[in-house]
Structures are given as structure tokens and as C-alpha cells.
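Presented as C-alpha cells, the chain that follows is alone, the form predicted alone.
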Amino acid sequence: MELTRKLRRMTRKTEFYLFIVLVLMCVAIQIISGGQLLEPNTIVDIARSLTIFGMFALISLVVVISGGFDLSFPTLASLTYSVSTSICLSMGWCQETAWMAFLLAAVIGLVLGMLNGFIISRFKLNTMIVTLGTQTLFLGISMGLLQMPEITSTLPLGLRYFGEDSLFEVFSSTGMRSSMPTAFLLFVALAVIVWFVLRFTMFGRALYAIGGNEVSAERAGINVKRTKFWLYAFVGLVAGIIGMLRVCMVRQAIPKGLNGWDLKIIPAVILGGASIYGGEGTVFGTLVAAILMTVISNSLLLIGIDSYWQDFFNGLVILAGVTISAVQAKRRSI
């Protein structure tokens, strides 16, 4: 009887059906591509592409659960890694190791995140409007006030070394080599941390409560202002680290390198079962959605579809996910 109830609850969740779609799609691509999808180098390439996208999706998840939307994290990360890399270059740091760059990125990201948190929590403004404003502000500081340059060939050696560091290498049947980046471990660690916080801590429970009904959460004794402030501070800190991680992996720091990522990542979180009204969402669902969109992006060429169709298929998947989320929320309110 208990097993039946668990199965019934499972089938009511969006992520259950999303996982089935992912499995069926992988089977179809594997057959159409002649077995190329499950080759070791293809799997490693997908994992490499998933690392940054998945980490951004995880920090977006906690914001969506709280009932908000953070549109500023891509430009926050871009400003953070641009400033941090420029400081390392001018001071001659990070020629052997990358830890100083990550420390700078964490501190700068924390400060910028605290700015978001202060405005949102202190004045109780709409999160989308506030972060849209700070998104423009961060971009203006980077491109206008500081006029940050594109850093490519002069990237500090320590950042290059970290980006090239790998856990293992695999080879395809044609001899192509792919390496699993060490950065993938940071993605796994972040997933575990977010899962633990949401599942077992008072802070995680507070996020769900605020997203479900902010007024009721405040009446229940939750300090909504403090929770929101530290939520956006956390998002800023982690976004800064993720941005620096991407610099290491792609070996370049471009001030506009992450522009528009919010338009891909937030819908992916909604696709993974997080409610657009807040109060719902899981790490599992977000990871399944991120994997699904990464597989789509990396597998089109395997099945003979031009890459410009990528946005078309991603748009269909996202639209389906947002529609399902809205329909489920409406049914629960009836």
C-alpha cells in the first residue's frame, strides 16, 4: 500500500515524465546516430557542456523556489570574472595556481549579490524588475565605466592549467580524444550542497515557505527579509565562482560572454518542475531538464540536423515545460 502511494505521488510530478522523455530521446538519438550518442567521448563532451549550464541552473532553482526570478546572474558572473581576471593580470597573480582568481570572484560576486538582496529584501520590490535593473547596471559597469577588455591569449597560466586539468581521457572509435574536466566535480558538489540545503535545513524550508506564501511564512515566524538577503548573497557568490570556472574551461574572459544565459537557464528550471509561482522544485528535476537541453544541443549534428535548429527544439521543450507548470499550478488552486 505504501509503495502504491509512493508510485502515485511520483507519477504526479513533472520530473517523472521529463525523465521518461529524456530516456526515450536518448534511445531515439542512439538509434538514428548509429550508436554515436553513447560513445565514451560523446558522453564526456555532454558532461563538459553540462557543467556550467547545470551549475547556473542549480542557483536559479533556489531563487525560483523562493518565488523570485534572478535575471542578473549572467552579467553578475561576467563582471565578476572580468574584474578578477584583470586584477590577476595586473598584479601578476595566478601564474601557477588559480585559487586567488576564484577567491576574488567569490568576494566580488558576494558583494554584488548582497546588493540584489538588499534592494529586494529592504524595499520588497519585484525580483524580476530589480534584477533586470541590476543586470543592466552590471553590464554598464563592465562595458562602460570600467571598459573591461576581452582577455584571451594573455589569460594567466594558472587559469589555463586549471581549465586543462582533467579526471580522465577517453577516445572514440575514430580516435577523437575527449577529457572529463576536473571542474565537473565542482558541479557534483554544488548539486549535493543545494540538495542538502533544500532538503534538510531550516533555510531550505524557509525558501519553500516564502515561495508558497510569503505572508503566511512571515506569520509563521520566518524572517523573510533576512532569508531573501542571504539567498541573493549566496547566488552572487556562487555565480562569481561559476563565471571564473567558465573562464578556465574556455580559456578566455569576455565581458559579454554570458549575456542571454538567463533566457535559457530559468526556463530550464521551470521545465524541471519548479513552479513559476514559487514554493516547488527539486534538484533532480532541474538536473534532468539541464541534461535534456544539453543532450539536444550536443546531439543535433549526430542525427544530421543543422545546428541552427537548436533554438527551435529548445524553444519547443521549454514552452511545453512552462505550460505544464502553469496548468498544474492552476489545478492545485482549484
Given for the second form:
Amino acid sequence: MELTRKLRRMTRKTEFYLFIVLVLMCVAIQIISGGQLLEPNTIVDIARSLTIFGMFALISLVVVISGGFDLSFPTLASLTYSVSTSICLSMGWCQETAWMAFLLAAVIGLVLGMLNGFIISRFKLNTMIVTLGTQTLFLGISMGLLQMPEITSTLPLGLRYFGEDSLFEVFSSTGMRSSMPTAFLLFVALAVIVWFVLRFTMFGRALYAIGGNEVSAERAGINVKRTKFWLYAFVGLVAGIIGMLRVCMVRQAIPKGLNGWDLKIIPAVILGGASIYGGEGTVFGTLVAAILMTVISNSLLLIGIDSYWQDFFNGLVILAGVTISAVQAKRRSI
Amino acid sequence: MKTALTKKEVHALFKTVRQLRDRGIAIMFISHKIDEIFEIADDVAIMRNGRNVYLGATSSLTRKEFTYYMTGRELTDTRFCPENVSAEPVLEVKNLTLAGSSHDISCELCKGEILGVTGLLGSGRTELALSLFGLLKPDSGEIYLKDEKVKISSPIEAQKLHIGYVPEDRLTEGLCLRQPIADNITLSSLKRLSSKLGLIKQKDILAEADVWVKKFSIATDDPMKHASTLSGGNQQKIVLAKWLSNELDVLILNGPTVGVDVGAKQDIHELLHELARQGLAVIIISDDLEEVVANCSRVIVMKDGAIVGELQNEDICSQAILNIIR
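Complement to the form predicted alone: the form predicted in complex with the partner chain:
Below is the entire complex, every chain and molecule, led by the chain shown above.
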């Protein structure tokens, strides 16, 4: 009885169908590409692409669950990593290890996130509009006020080493080398942390309640102001770290490096089953969606489709996901 | 569904409906209010659990039979008899004034009492409730809780003072419709259900929800289903459960059975009687005179922001209340 109930509940969720789509898609690509998808190289490459994308998707998930949208994370992260890298350069830090850069990134990210949190919780403004504003603000600070340079060849060695640091390497039959970045562990850790917070802590439950019905949550005794403030503050902190991580992996710190990522990440989060109205969403769904989109963009080449078609396919997948999500929502409200 | 119309508008609507019927138009009137059905309908089809349980003229149906068909149970109207009323008041309001809605309100509430606050729309009764729950700041006046002067500045403060409020509009203020029933029930008691480290286990949530589902006979087979899957009466029950999950001294209910079917209405009323008997101090704000008469041991009538009358026990009846309002 209990088991059938659980099964029934599971099949009603978007995440279930999304997972099936992922499996089917992988099978299809595997067949069409003649077995290239499941080769160790491809899998490691996909994992590498997934690291940053997935981490940003996870922090966006928490915000969407609370009923908001954080559109500022790309420029928040890029301002953070630009400043942090510049400081490391001028102070001569991070010649061997990357700790200092990450610490700086965390602090700066936290402060910037607190700015978001303060405006949103204090003035009760629409989060999309506020973060759209801070997105531009951060970009302006980075490029206009501070005139952050493009740091490529002068990147502190410690960051470069961390970016090259790998867990293991795989070699293909053609001698091509793919290394699994150590950073992937951070992605896994973040996924576990977010899952834990959402499921087991009061903070997590408060997020779902606020996203579900902010007024009811407030009436029921949840401190909405404080929850929202710390939500955006922590999102800023983690975004800063993720940005720094990306700098290490691509070995450059360009001020506009993450532009446009908000438009890539948020649809993926919605595809993963989170409602645009808030109150719903799971780590599992977001991960499946992130994997799905990464697999698609990485494997189009494997089956011989031009990489120019990537946006087209990404768009199709997003449309499909949002439609399914809407249909499910309609079904549940009857 | 005419729950939002006042009596005058209801009369006007019925007049129009009768005119349409006389012109030869067939009218299907869907409602769960006994009074309306008996007033306007020539024939009635009663449905319960997806089945048609009665089909016939309203003239050959008694009210008791009506409620029996609708709910499957015999419902008796029991008037509330207060027991164990405390000698000392648990809540005292002195000269409370809210600019624009009420002025100089003074009243007191003892444990074991169910106080009814009634009056026409705009009499200031909702505002009084909101100021007791920290949603409106009074411009002057004092509130005493257990003999101590308190300042209720927000719902969080009110909760700390063990005051609960079941709002007028459960859909926008009382529930998170797209959240599971269990989550809605436990929303106000998360701190209590969390361990020392601040962690909450799903099975604790479900256990707590099960207690209330059984206690209130909430009609659901799965407490993880969304709250939107419940009927109005059951939704109101989970809002109640949410508040009773905490230890309360005072519970304020604003329109507790609006949009609630007759069976759930009876359940909720019985629950309130039981709670009062166990020592809770209850305030019911309602403009359903039948509800006020059957459930309150004391009634204060408000008009234009002031208290214009107070009735006790046996003196409480619809006519007396109407007399005071006029």
C-alpha cells in the first residue's frame, strides 16, 4: 500500500518524465552516433561541461523555489572573480594554491549578494526587476567603475594549477585525453548540500512556503524578510565561488565572461520541474535537466549535427520542458 | 455560489432568477446553502461522493432530511455551553482605537469562553482581529495578555504570545495551495518538530500531519497531495490544524465556516466547543447569525467601529442581535 502510493506519487512528477526523456535521448544518441556517447572520453567531457552549469542551476533553483528569480548571478560572479583575481595578481597571491582567490571570491560574493538581499527583503520589490537592475549595476561597476581588465596569460599560477587538477584521466583509442576535473567534486558537494538544506532544514521549508504563498507563510509565523535576505546573500557567496571555479577551468578572467548565462540557466531550472510561480522544485529534477541540456549540446557533434544548431535544439528542449510543466500544473489544479 | 453577496444582493439575484424562470428558462442553481435551496429551488438533486442521492421537489423535503442526504449523517445543532470558564480574563482590550475603523474598543475574554464578534460589513470587526494578531497597529489603547501589557507588532510576535488567527480568506492568506497538506499543517510548528540541530525529518512531519488528519477527519487519502485537492471545509480544517499544532492561549477565527459545506461546518463547530471546554479562549468573528448563536457564550455587536451591545448565554438569539444592530 505504502509502496504503490509512493510509486503513484512519483509518476505524477515532472522529474520522472524528464528522467525518462534523458534516458531515451541518451539511447538515441548512442545509437545514432555509433556508440560514441557512452565512451569514457565523452562522459568525462560531459561531466566537465556539467560542473559549472550544474552549480549555477542549483543556486538558481533555490531562488526559484522561493518564488523569485536571480538574474544578477552572472555579472555578480564575474565582478567577483575579476576583483578577486586582480587582488591576487597585485598582491602576488595564489602562486601555488588557489585558496586565497576562493576566499576573496566568497567574501565579495557574499557582500554583493547581501546587496540583493537587502533591496529585495527591505523594499519588497519584484525580484526579477531588482536583480535585472543589480545585474547591470555589477556589470557597470566591473567594466566602468573599476575598469577590470581581461586576465588571460597573467592568471596566477595557483588558479591555473587548480584548473588543471584532475581526479583521473581517460584516453580514447585515438590517443585523445580527457581529464575529470577535481572541481566536479565541488559540484557533487553543492548538490548534496542544497538537497540537504531543502529537505531537512527549517530554512529549506521556509523557502518552499514563501514560494508557495508568501502571505500565508508570513501569517504562519515565517520570518520572510530574514529568510529572503540570507537566501540572496548565500546565493551571492556561492555564485562568487562558482565564478572563481570557472576562471580556473577556462584559465582566464574576462569581465563579460558569464554574460547571458542567466538566460541559459533559468530555463533549465524550469525544465527540471521548478514552477515559475515558486513553491516547487527538486535537486533531482534540476540535475536531470542540467544533464539533459549538457548532453544535447555536447553530443550534437557526435551525431553529425552542426554546432550552429545547438541553440535551436536547446530552445526546443526548453519549450518542451516548459510546456510539460504547464500541462502538469494544470492537471494538478483540477 | 453566492458567498460574497450581502442579503440585499441575494434578494435581487433571486428576483431575477425567478423572472427568468417565469419566462421559461430552465435554471440550474448550484449551492450548498440550505436556506438558499429551500428559498429558490422548486426541485432539488442532492449529490454526495459523486452519486445522486436524492431527486425531487424541495417542498417534500425537510431540513433534517436535507442535511442527512448531503452529509450522510444526522446532524444535531448543539448550542455551546461553556464549562470551566476561568475567573480571570486571559485577554483584555482597553480603549483600542484604529483610525478609520474602530474607536474605543474595550472587551475581555476568559479561558473556556467562545466570544462572538458580529456586526455588518465595515463595523470594524475584522480590523479588531487584525490588531490582535499584529497585522494592524492600533493608534491608541492597550492590550493585556494574562495581566501583562503587550505590544503585538507582527504575526511572529503574536505567535510568540500564543495567539493564533484563522483568516477570512484561507485561499490567499491561510494556505499554500501547491504545497502538500502535511506541509501546510506543520508550517507553524516547524521549530517544535525540528531536532536540536535544527533538522527536520520527513517522517516527523508526516506523523504530525496524520494526527490532525485523524483528529479532524480530514477527507484525504494522502497527506502529501496538494492542499488544493481538498474541499473548502477540509481546507479550513487544515488551517485550523496548523494553528492548533502549537500551544495557544487565544484563537481568533474570522469567518470560520465561509464556503464550507454543512458537514464540515458541524465538525468545525464541534471542534471549537471541545477546544473551549479544554481551556482555549476563542473569538469567532462572523456575520452568520446562526453560527454566532449556536457557538458563542458571549456576543459583542459592533456598528460603525464601536461596540453597541453585548449579550450573554441565554439572551443570545438572532432577533436580539438584529435588534441591537438596528
